[in-house]
Amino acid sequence: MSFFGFGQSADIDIVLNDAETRKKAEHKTEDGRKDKYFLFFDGETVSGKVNVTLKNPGKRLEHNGIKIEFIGQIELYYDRGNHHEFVSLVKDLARPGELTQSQTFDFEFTHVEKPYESYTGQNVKLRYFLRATISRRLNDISKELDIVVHTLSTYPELNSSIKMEVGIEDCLHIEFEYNKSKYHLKDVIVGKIYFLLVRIKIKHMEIDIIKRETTGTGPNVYHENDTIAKYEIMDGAPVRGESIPIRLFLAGYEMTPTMRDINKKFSVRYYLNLVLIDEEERRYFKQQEITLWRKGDIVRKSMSHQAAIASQRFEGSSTADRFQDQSKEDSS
C-alpha cells in the first residue's frame, strides 16, 4: 500500500536466459523445507533479463540508476547483521533518469567464479543470488533471485584405505579396514572388521556417519554434530577370528561434499564412527574422518575402471569371491 504517494511504484522480475532448459537442484532452506533452484557450476556465465513493470502506466518513475548484482555471501546465524561477501559483481543497467513505461534490461555476468558449494547448515548459510535494484531518493525497489551452486571434483588419484584398531588391554582387540578414505556422494563404503580378541560380551555394533559443522574462529567456535546415518553391523556376540563385511551405500543420505575452512568462516567434515555396546551398556567407539566429494553426472569409463581395480586390490584374492557373491545378492 502507498501512503502520501510513497511506496513501491514498480515491480521487478529477474528471468534467466536459459530458464527453460537449465537443470534445477533441491536445496534445503533455513526453515528445513526443500525448494528447487536453478543449478550452476563454477565458471558458468549467468545471463538474463530484468523486467521493470510500472504499476501506474503513464506515470513517470524517477530513479537514481538501475543495477543488477551477482553476490556470493556467507551468513553466520549468531552474527546475522554481518554478511560476508566473497563474490560481488555489479552491472549498471540504466543511468539516473526516469521511466515513462515498462522496460526490459539485458544483463550478463561472464564466466563467473563460484568457488564454494551452496550450503544451509545449523549455524551458517552460504548462498548465491542475483539482486536487481532501482535506486530512489527515499526508498529503493529491489528483487532477489537465489541460485544453487555445486562444486565438482575429479576422481582422487591417491585414495588410500583406512586401517584402524580398537583395543582394551587383555579384553578386546578389533581391526577394521575401509577400502578408501575419499568417497563421492553416491559411493559405497566397502570394508571389513576382524575380531582378534573378544573377552567382553558385545551385544551390538554399528557404524554411524557423523557430520560436524564448525563455525567461527578463536574463542567463538561452535561445533554442531549431526548423525546422518546408522548402519547396524551386528546384533549378538562375535567370536574370536570372526570377520564381518561392511557395505554402506551413501546415495540414500543427505550429505554435502567435505568443506574445509570455507573463506575462513566455517567447515563441514564427515566421520565414520564405529560403536560397540556391551551387555552392561558400556560404549566403545573409534572415529575416523572421511572425505566426501561431488562427481559430475557423466562418468568417464577410465574412472569406473580405476574404481573397480582399487576395489579388487583392497578385497584381495582370498575375499574377492565372497564380496562378488555379496554384490550379486545385492543387485538381485
Second form
Amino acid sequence: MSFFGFGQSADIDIVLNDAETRKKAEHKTEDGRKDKYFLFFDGETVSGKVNVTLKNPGKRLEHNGIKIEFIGQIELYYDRGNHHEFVSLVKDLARPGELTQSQTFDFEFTHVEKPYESYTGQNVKLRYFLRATISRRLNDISKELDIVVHTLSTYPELNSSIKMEVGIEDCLHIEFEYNKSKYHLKDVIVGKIYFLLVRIKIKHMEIDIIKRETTGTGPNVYHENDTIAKYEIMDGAPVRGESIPIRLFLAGYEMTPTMRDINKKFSVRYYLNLVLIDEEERRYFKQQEITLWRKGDIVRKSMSHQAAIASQRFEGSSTADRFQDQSKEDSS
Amino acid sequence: MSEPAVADTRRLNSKPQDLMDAYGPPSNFLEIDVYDPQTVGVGRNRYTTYEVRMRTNLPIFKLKDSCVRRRYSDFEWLKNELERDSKIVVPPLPGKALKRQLPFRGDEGIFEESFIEERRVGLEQFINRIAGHPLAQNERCLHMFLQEESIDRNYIPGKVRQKDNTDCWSRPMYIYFYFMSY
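Can you give me the structure for the form predicted together with its partner chain, which would complement the form predicted alone we have just seen?
Let us now look at the entire complex, which starts with that chain.
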C-alpha cells in the first residue's frame, strides 16, 4: 500500500546542459526586484537534465508518470486564473511506475520557437519556463525553472526621420525633427526644435519618454502610462529662428522593445513627448510614437554580408573614418 | 570582430538664425498693471476702481497701449464670461470679502488701505495670467475688458478672428498642441 505522506517524498530539480556557458540576463520580477535568468533566443534548443532525489532512500516512490514541459504563457493580472499558453511542449520522461532510487532524466526540446520577448509589466506578464512534474494520485510534485527570452532585430531597411510643423495659431509655431522613427535600445535620439513663431513667454522645454502598456480588447481596453524619462533640453525663452538641439541617449533608461498586439493580448509602445512650459506653468505638448528594437550584442558570423554593411552605414563609422583621415592630413 | 562603432550624434542641420530675429525685440511682450485705486461715490454707494493699463506687441490686441478703469465686479464678470465660453480653467480671483461689508466693524471694511492693496495685487496677477493665455486671447470679452472704455454687459459673446491676409503660410499647419489646466 502506498504511504500517504504529508510532506514531499522527493525533490525535483532542473539543470540545463549549458548552464556553465549560457549568458544570464537581468529581468524584473512582479514585486520589482531584479533577478538573473538564463537567456534564450528564438530557435535555440533547450536541453538539460531532471534530477529526482528520493528523500527516504529506502522508500519507493509510486507515480503516474514523470514529464517535463516547456511553456510560454501570458498572464493578465486581472484575470489570473486564465493563462494563455502560446507555446506548450511536453516530453514524457517516465511512464507510470515506481522509483526505487534517485534518478536523472535527460530531455531536449529542439529548436524551440520563442516568438515573443519575456515581459513583466504593470498589468501583464509574459514568461517562458520549464516545468518538471511527477504525477501522483493525490498531489503532484513539480518544479519550475524560469528563463528569459530576448527578441533581436537588425537595422530596419526603412528608417525615416520624423519631421513636423505644429503649433497654435498665431501664438507658437515650431518645427520638430527626430533623426529616426526606429531606435534600438542603446541608440541616441538626435533631433532639433526650430522656433518659427514665439508669441508666448516660454520658461523651459523638455522631452519625456512615455511607455504605454495596453491590455484588454474592445470596450475593456486599459492603457497604463508611465513616464520613463524627463529630459530638459532648453532653459529660458527662445525667439524666432532659434534651433534647439536634442541628444538623448537611450541606454540609460530601462526600456523594452516595442511590442505590438502580442498574441492579441497586450501591447507595449513608446512615445516621445515634447513639452513646452510657459511662465504661467501652462503646458504645450506634442506626442510622437517611436519604435524601439533590440540589437544583438555580437555581430554573428552567420549575419549576411549586406546586413554587416548596413550596420556600418548607420553607425557612421565610414564618416568617422573620413574625419580621422582629414585630421591626419591637416596635421601633417 | 571589430569593436562596436560609435553612434553618429552630430547635430542636425538647421538654418542659421537671422541677426534681426536674434537681437530684435521679442514678439511676446505683454504687461498689464493694475494700480491707482480710487474710491468713487458717497455713503453706502461707494466702490473702488482700479486703473488697468496694458502694454503689448501681440498682434491679436488692437491697441498696443491701453488704459481703462475697472472695479472688482468687472473682474468677476470677465471670470464668468471666460468660464462659460472658453475651455480654459480660469485662475481664482482675490476674495469677495463679504465679511468686510458687514456693519459695526472697527476698521474701514472694504475701503481699508491694506485690504485694497491686497486686492490690487490679486487682480493684477489674475489679469496677467488670463491675458497671456492663447485661448483666452480669442475671446471678445477679454478684449472688451482690457481695451474698451466701458463694458457693455449686453454684448454678443464671441471669438476674435485674427485673419491676416498677408500671412504667407502656404503649407497646411496642423494644430496639435493641447493645453492642460493651470
